[in-house]
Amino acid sequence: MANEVQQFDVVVIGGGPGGYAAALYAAAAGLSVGLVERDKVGGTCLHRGCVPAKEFLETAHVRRTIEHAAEFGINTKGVSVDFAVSQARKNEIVDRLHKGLSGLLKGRKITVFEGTARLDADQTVNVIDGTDAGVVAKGTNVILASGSVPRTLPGFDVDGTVVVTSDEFLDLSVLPATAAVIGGGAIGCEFASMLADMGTEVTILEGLPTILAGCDAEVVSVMQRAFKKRGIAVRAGVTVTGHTPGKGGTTIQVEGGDDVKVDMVVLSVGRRARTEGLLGEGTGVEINERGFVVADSYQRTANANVFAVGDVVANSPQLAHVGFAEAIVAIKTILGEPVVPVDYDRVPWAIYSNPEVAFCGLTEAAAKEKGYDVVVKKDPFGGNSRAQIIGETDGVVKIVAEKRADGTAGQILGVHMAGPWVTEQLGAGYFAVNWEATAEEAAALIQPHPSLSETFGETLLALAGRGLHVG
């Protein structure tokens, strides 16, 4: 069918998170739908991100359960980790994800073209390789979402071996006896967390002041603290300037300070767009200056029929779940029918590390720069009964709300929480924050005991006057 025309209501270039949600959604509504994707739909997220790397912290969580297991009576022999398993059972649940996807896709009548997507005039896309070039599909819409690729460093030549991205960590079979990880941010602390888990020796070298920069003061400090029991190097406020490799590893050098010697460089320096190639002539789709496409609340670009979703959104938080509201959010409004825009100062992040961390809603610091006057009452998980029961007893609940004339606390701002399982049990958090509840409209609400979440009601009775075992 190269070369002939084939029209569709929609047309989507990627068939990762945001890209895959909108062709579904708009399948789901009725709608036709093509769908480009020059790899394996699923995207980065399912085949070398979200994914993979969680399959590779649960075999950390796994080990580190073992090691602790006489603490509960049950003797073991030493521990000994089979990383090439670890990887294969990675790879099996890939594959069964990627499977499963693509039944679906096809299920709803779904036409998926395998190759790279230009967007020319017109809302014309046109296929230039891979199993189906010389597709020319128009769509009467046409949903951007080609996503992003690891940023690298300048020095820091990706040698698959030595210096690895994202993409060439998740695809190891054996780990390095040291590493460091340069970069402090989300994924940069679940690679130093996994690692260190599974016994390498590792250092994270960050280049603003503190890890996890944009996570609330109270969250930092715990991970810190963890880190830096569990022996986790961390050099914050610090440039690399290069490296030089040597026998079996490299010597990073960092400006104004001592050397780092290590096996391997792992970079988590952050994600550019893939917008190379994507836009011909006369779009009417605007790039800015960073290489992202300009879109606006609905996920509509310059040019009316032409929406961007996903990684390559500029000012999008680049998360897998955030990509799928923004695809439902894009075909509601092809659709015509009423729609909430994605507001980003309230979406969920989750940080697979030991202790885990998540939140939504503003911070305190980011609250008082936006002009409230606030309440904060935090709870730490030690005393815990369920957190006690499972022996992971660091970590903190933290919530921020709007202070009223009465000094009282009033609509719930952010919840911000680090420790165990937190990723799992930020839900009712962020309804609280998205449907704007009060601190006493959320207290009323039972926490089942003994469970974790009884760190959360109980943070949440204090703010709103009287706690049980918070002041």
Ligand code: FAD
The other form holds:
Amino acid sequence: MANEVQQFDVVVIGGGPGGYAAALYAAAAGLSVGLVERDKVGGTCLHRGCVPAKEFLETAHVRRTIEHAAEFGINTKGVSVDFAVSQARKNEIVDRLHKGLSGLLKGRKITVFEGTARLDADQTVNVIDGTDAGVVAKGTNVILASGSVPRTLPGFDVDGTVVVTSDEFLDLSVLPATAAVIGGGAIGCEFASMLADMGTEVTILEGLPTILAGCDAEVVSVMQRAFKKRGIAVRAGVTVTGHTPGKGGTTIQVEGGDDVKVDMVVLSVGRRARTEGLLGEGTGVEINERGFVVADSYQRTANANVFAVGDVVANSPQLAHVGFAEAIVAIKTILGEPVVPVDYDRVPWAIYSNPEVAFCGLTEAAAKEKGYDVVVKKDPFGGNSRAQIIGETDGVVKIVAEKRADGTAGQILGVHMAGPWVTEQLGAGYFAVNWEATAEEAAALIQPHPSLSETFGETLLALAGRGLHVG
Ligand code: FAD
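Can you switch from the form predicted on its own and show the form predicted together with the ligand instead?
Shown next: the complete complex, the earlier chain at its head.
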């Protein structure tokens, strides 16, 4: 006998940040919601991404702090690392957050189905395996939020010990003595930074001309200098062709350059959409040539009743908080409420390396490419009193503004930061860019003293024409 069809206002496929945010927001609006998750709600972000990676980076931070304790007159006797403890701590945090999220979904009366979902015609979602195999859930609207998985490289088969992606890396209980991180993007730089702080000898191998491509050039050079100072070897503009496993490690071949011999290769070369088996016949949803779901700025796919949010969406920046924002756009669109689409050029970016990187809006180069005349001001963290107090003075704040006809700085186009705790300071820069504030408007706001955020304030004052410390 065919299974009875369960009807919902919204059926969500995938319980990561995009999917669970869509489910929670829809339920908060009084809609009935079914959510299908094949693994664990929380998705990549909670189980294999943001949260585990930041726990490891915090472990690295603790070690760094202890190593510098003597500068503060605090004497500690040698530092030893038991990484398995950090791994266990990470798992506890993830479990707690997972329980919290599961409880939240239950509390909002969201029906969670366990299994792999396939969208078929007429917004019908079939659960094809798992505990709830056979369930048929029909949504007035469906949201695709199946996320992404790590990409791999030809010639580098992932074995979980010598060659790992972020998935395996974040489950390690022992760190390698030497490692090559292939890919110097946000995740690659976080991993390299964390490994170096924990005592691993690290080489970053990047195909593009620089690490952190897409970041402002000033930020990139701060990071390159800081990495060099900490002994991280950065080889950019190189092509890796394969590797030859040997005793306890492997040797990576680099085209036209020296080989790199390491204990572990960490692949960090981007993420592909998880769309295999997601769509049955007649869904009307378009998938692009790279395998991502095509959606408009209201997150609507080529089928007007099917939306897509998060990493699975073509051109979405693959950030958890962008998934949240897209989820809200999708649900408000379903509700027929007015909503401003997510502007991918103005979302906040945060990289939790040492030093940290945070930015929002156009880089100087991108602003010029778009035809803007710009005024640019920057202030290094070296003169910031709080930075000196905490002993972390590497970094810079740079602000890019549109140049008015009289040569003064007008609307703020981009805020770029590298330095201590900048991921926690970007909020003000994000507001400035998204509120389309001018330099004078933003400069009139007072920053507390002594605080790291004064460097942002100083840069704004200079941008508005007269800095206290910055010319
Ligand atoms: P996912 O989180 O991938 O969730 C998709 C879910 O759908 C999964 O749970 C999957 O099991 C499920 N699923 C897939 N297909 C089906 C199906 N057919 N049926 C049922 N269920 C299905 N972002 C940040 O903003 N900040 C960070 O600091 C950050 N750090 C990161 C660090 C690392 C190492 C990594 C890998 C990523 C990081 N990210 C970070 C990115 C962030 O994790 C992703 O942008 C985010 O998880 C995407 O959310 P999503 O809901 O689109 O997809």
